[in-house]
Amino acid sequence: MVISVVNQKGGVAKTTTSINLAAGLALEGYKVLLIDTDPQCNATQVFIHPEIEIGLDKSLYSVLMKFAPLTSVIRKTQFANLGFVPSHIRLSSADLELAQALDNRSARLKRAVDEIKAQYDYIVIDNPPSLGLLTINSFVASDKLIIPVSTAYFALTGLDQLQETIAMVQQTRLNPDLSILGVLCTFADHTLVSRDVEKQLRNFFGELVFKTTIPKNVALEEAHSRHTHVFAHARRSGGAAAYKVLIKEVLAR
């Protein structure tokens, strides 16, 4: 199964969710591949130290722009069952470059993923905070979407546009089987704003909202800075506990 973690808003824990979902599934014994499609390379910097330069030919850029096979850029991680495809800052120009392409530019990632899909139980895609052609490529390549939403005041802004984009991908036959696996409340705390936003999300999306919520938790940020996932950094933390429950819920769905 291919799962995209997506929201065009930044700061909603997309990368945190992608990393810990992929790592948690790997810890459960599943073979997992994490793909970073975000030109900001945040997930990449967790697994590859920022001081280590990643060549274009060893990143997702060469797959999307040069039609290199995905197998040529997959890297092993220090964690069992978990492979990784790094992003590159040059992907920031991908929308412009893809807009000039004459092929089925929305399906380039799907073609690459389809070649290796059978080798993995789960492929998790971390997406940029936009709804451009990179994200459309992820939608076309994916079976399911997870939408993290920060339980903050402006959290609901843009969700209508996201739903419209999902519907466009379904209705134009780019990927008619694409569906939302779940909406995930992140940065949850005990403030009135957080509780109100969560209530609005549950009223609007109903059963699509995961029962699990991800709390504000310093261990999640600390794990990033130590180039690892929260289960390796602080397995007894509230963040680790929440993502562990989320993974069980994902598997149940």
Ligand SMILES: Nc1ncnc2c1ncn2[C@@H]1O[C@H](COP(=O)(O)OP(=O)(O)O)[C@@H](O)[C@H]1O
The other form holds:
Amino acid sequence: MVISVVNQKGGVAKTTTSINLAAGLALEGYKVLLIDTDPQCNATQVFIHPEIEIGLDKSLYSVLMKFAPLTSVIRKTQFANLGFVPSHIRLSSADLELAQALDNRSARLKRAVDEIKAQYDYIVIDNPPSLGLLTINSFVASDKLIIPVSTAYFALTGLDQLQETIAMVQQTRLNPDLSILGVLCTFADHTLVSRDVEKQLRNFFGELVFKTTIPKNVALEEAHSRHTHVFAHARRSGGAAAYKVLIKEVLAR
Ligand SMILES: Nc1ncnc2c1ncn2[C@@H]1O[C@H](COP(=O)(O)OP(=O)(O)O)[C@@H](O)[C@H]1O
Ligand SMILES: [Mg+2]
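Any chance you could show the form predicted in complex with the named molecule after that form predicted on its own?
Time for the whole complex; same chain goes first.
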């Protein structure tokens, strides 16, 4: 199953959710591949030390632009069952470059992913904070979407546009089978704003909202800075506990 973690808003915990979902599923014994499509390379910097330069031809760029096979850019990580595909800063021009391409510009990631899909139980795709062609490629390549929403004020603006884009991908038959696996409340705390936003999300999306919410928890950010996931960094933290329950919910859906 291919799961994309999407929201065109930045700072809503897409990368944090992608990494810990992928790592948690790998810890459960599933074979998992994490793909970073964000030109900002945040997930890539967690798995690969920022000082180590990643060649363009060893990144997702060459898959999307030069039709290199995905297998040529998959790396092992230090974690069992978890493979990784790095992004590259050059992908920041990919939306423009793809827009000029004549052939198959929305389905390039799908074409690459389909070739290796059978080798993995789960493929998790972290996405950029935009609804450009990179994200469209992820929508086309994916079976399911997880939409993290920060329970902060202004969190709900933009969700209309996100839903419209998903509907466009379904209706234009780019990927009619695409569906939302769940909406995930992140950065939850006991403030009035956080509880209000969570309530609004549950009113609006109903059962689609995961029962699990991810609390504000510093261990999640610390794990990134230590180039690892939260289960390895702080197994007993609130962040680890929440993502563990989320994974149970994801598996149950
Ligand atoms: N639940 C959380 N509690 C505290 N910090 C978090 C939490 N989730 C994410 N962060 C931190 O917030 C920042 C934004 O999260 P990130 O996953 O990078 O969002 P996005 O990928 O949507 O831009 C990062 O510095 C991350 O470490
Ligand atoms: Mg990110």
